[in-house]
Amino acid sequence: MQLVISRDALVTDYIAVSGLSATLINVVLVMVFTLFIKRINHVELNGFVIAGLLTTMGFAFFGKNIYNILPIYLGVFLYARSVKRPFKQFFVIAMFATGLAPLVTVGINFGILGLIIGSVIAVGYGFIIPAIASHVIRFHNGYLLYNIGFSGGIVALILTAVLRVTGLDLEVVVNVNEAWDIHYILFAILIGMSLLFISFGLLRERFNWSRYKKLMSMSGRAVTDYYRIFGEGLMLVNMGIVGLMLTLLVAFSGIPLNGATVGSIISVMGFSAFGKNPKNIIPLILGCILMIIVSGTVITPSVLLVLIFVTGLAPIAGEFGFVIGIIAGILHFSLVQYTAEWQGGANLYNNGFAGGFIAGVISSIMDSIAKRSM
């Protein structure tokens, strides 16, 4: 119960709030609900759906629960009814839109009335986000894989400003697990998931290095569906390899794993079915590491989230090359330090919000240079 009625603002690690057992139960409940909605709406599996499912699973470790995602699903459902289109066309949007689930508990300090008001706001957000997302993608032209994160961040920015003007100040939270005994369990979960993906992938088809090189040669710009282009086997291998890379990166940081880092790695594994691969994410991570060294930034759980989620800009590195990828990582690391505060922690996809600006600016410049040289 404590997990359900916590404020859920970024970064609220449910393991620190209610323990590992309650968190895993929450993950199961959220996934059962999501898969049930997928099934009754006959949504076919593809790379984008896989990315949405694993992102939902990952954020059920820190910010999404079976209560605070319901109003947003309702809002998206009402939008589908209003435009007279089947909900299955908006199912993926609904999954990603729950990144603003903390809106539901934004007024938790005011008791039941606060929860009711928060739920109403969340329903309204779910109703408008499909229309906003379809327009916002034009700003970054698919060079950001977290379009709903950017779209939701704009809404969160406006709502936070309104709430702050009316006297309700929202603060960013950093409440994460610091216990090493939990770290080893989470490490085993991530390694196990990664190896399972690789094993199942190799069982589905024999590994072919030439095909994997072809997969990594793609920019990853939306829409790049590895599931449909290369099939289930190679997609699973890619997901497992990316999962292993990020797990080892975090393990070598010297900071114990928590719900947020585990959830973010699972989310990135999901997007490794839809645009991310080792070649297009490494330059971005190196850009962040370079900025950490130059600025003397101390490694914290929040910094690790930036290292993991900067990969949302994978199409920038994939399309414009290694050096531009490093520059994108440097710029992203700098901007994201401030954007969480702008949104009062209401948007769980803070890196998606910051990444939208970086993707829009860099892609505009690079496209302009390309046109002049023609």
Contents of the next structure:
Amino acid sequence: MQLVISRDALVTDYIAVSGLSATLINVVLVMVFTLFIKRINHVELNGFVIAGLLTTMGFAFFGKNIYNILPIYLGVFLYARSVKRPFKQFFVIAMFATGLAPLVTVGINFGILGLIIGSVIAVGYGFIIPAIASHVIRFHNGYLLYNIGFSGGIVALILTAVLRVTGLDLEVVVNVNEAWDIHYILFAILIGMSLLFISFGLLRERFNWSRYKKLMSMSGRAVTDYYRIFGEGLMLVNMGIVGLMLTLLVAFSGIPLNGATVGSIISVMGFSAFGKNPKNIIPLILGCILMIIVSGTVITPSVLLVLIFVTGLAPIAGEFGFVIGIIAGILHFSLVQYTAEWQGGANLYNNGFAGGFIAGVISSIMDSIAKRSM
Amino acid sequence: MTNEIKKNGKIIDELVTYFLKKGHHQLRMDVNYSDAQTIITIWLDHVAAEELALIRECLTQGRDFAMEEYGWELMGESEVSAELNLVGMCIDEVEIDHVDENIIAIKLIRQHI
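If the one shown is the form predicted alone, what is the structure of the form predicted together with the partner chain?
Full complex below, order starting with the chain above.
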């Protein structure tokens, strides 16, 4: 109960709020609900759906719960009805749109009335997000994989400004697990998941290095669906490899794993069915590490989230190469330090919001250079 | 469906950009638009077997309305990147035939549902 009625703002680790058992129950509940909606709407599996499912699962560790995602689903459902199209066409958008689930508890300090107002705002957000998302995608031209994070961030930015002007100040929270015994359990979960994905992938299909090289030769720009193009065997292997890489990167950082780092790695594994691969994420992570070294930044849980989620810019590195990927990582690391505050922690996809600006700027510059050379 | 003409324009834009970037500097295209469907046919010279396999892989993915809704505005937008994945997700049927030894015809059918 404490988990459901917590403020949920970025970064609220449910393990720190209610413990590991309650968090895992929340993950199960959120996934049962999401898979039930997927099933009754006859949504077929593809890379985009897998990315949405694992992102939902990941964020159920830190910010999404069975209560605060419902109003957003309702809003997207009402939008589908209003444009007279089946909800299944918007199911994935609804899954990602729950990144603004903390809107529901934005007025939690005002009791039941605050929760009702928050829920109404969230329904309204769900209703407008499909239209905003399809428009905003042209800003970064698909070079950011977290389009709903960017679109939702714009809405959160405006809402936060309105609420702040009216006297309701929203604050970014950093409440994460710091216990090492939990760290080892979470480490085992991540390693186990990654190895399972690799094993299932290898069982489905014998590993073929030239096919994997082909997968990594794709930029990853939206829409690159590894499930459809390469089949589930190779896709699962890619998801497992990316999961292992990030788990090892974060596990030996000296900071105990928490719900946020675990959830973010699970989410990135999901996007490894939809554009991310080792080749296009490494330059971005290196760019961030370079910036950490140069700026003397102390490693904190929030810094680790940036290292993990900078990978949303994978298409930039995949399309424009290693050096531009490093530059994107450097720029992203710098900008993302400020963007959470702009949105009052209401958008769980803070890195998606910051990444949208970086992707838009870099892709427009590179497009302009390409135009001149054509 | 809405935006049918606009979506067809985007598909054609992406196709032409893709094939020009891949070095097919001579290509012919025929567009047949009706209320029920759009048929786009492209004739290309000298397509290598590996390239043809990739084209086939991308274009035969099957239509995906959710993905179409999400990303159709991206087609033809980038000067740098052109890939046929999204085109494949906006297409109901694909026929790829060898007209003669050097020329292949790619026929794309898109229902206006």
